[in-house]
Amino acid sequence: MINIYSEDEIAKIKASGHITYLTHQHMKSFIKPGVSTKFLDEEAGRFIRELGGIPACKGFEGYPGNICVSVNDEVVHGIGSENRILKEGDIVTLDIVTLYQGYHSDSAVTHAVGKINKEKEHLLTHTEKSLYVGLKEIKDGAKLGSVGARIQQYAEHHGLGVIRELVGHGVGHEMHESPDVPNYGKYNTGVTLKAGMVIAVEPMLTAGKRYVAMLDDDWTIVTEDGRPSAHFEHTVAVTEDGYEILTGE
């Protein structure tokens, strides 16, 4: 079942999204060489709680972290570790889910650690741009397949791999709800979007091939070829004539 949220409920998801947004802003100053991914995880969790939210990743299906912290070839679900120290030239994704007053919000950003090479710059620039290319397709009556189709078209035009095994999703009462929101597909196919739907759109792209594998921790997903991956995500509400980002300012 796909949930249709009322204006009041969307306002509550947006309040949750504001905490997620503020947490992303807060974390920017800590992303630098010499910082452990465990510190990033703990600081984000502390800050979310300080604002009255709950870091919803913690304990979700047994996940041990407050947020997901994924470095370089780690696509998603990286677990913060005292032994994983950021280095100059790394890229790191913070994927943050906040639960606030019964509503979830979900957003991810990939950051450069110091100066990065041109391959990673290209990857970050165009993964982020692909998110907004996809969002432009959203409005009441549009087809969900058009969102993924535009993301795929943009990504592949810029030489990036589009991961198929990982997708966006509905979000609100639960962290993951229907429908799935792939980053690939055919234009004008799939679920019909309706005003009041809330979805997390999240391109996960690679600088190499699209294939992925899971590490022995049963959580961390990495690129099969070891090339870097980037991930940008917003929670958005479908409106009559477009969309509203709920994890922005």
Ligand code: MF3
The other form holds:
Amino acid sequence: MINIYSEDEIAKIKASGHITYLTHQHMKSFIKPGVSTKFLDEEAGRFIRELGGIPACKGFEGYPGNICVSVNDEVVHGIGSENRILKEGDIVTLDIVTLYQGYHSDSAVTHAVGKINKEKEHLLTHTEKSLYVGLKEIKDGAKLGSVGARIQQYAEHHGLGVIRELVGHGVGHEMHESPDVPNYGKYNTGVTLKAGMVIAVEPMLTAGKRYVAMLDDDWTIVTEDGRPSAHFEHTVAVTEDGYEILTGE
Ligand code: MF3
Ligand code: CO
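Okay, that was the form predicted on its own. Show me the form predicted in complex with the ligand next.
What follows is the entire complex, opening with the chain shown before.
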């Protein structure tokens, strides 16, 4: 079943999304060489709580962190560690889920640590753009497959790999709801979007092949070929004539 949220409920998801957005803004100044991924996890958790939210990843299926912090070839679900120190040229993804007054919001951003090489620059630029290319397909009556098709088309055109095993999702009462929102697919197929649906669209792209593997911690997902991966995500509401970003300004 796909939830349809009322205007009041969407306002609440947006209030949650505002905390997620402010936390991403707050974290920017800490992304620099020498910082540990553990520090980023703790500072984000502290800030979310200070704003009255709950970092919803904490304890989700036993996940130990407040947020997910994934470096370079780590795609998602990296766990902050005091031994993992960011260095110039790394890229780091912060994936933040806030629970606020009963509603979840989910957003991810990949940052450059200092100056990064051309491969990573290309990856970051086009992964972020692919999110907006996908979002443009969203409106009442459109098909969900069109979102994934556009992301895939854009990504592959720029030589980036589209991971199949990881997908976006509905979000609201729960962190993960129906429907799945793949970053690949066929134009004009699949679920019909309706005003009031709320989905997290989250292209996870790689600079190399699209295959991924799980690390021994049973959480961190990495690229199989060790090439870097990027991730940009917004929670959006479907509207009559488009979409509204709930994790933006
Ligand atoms: N945004 C991540 C996701 O949708 C949040 C995961 S929380 C975790 O998968 F606990 F699973 F890490
Ligand atoms: Co998500």
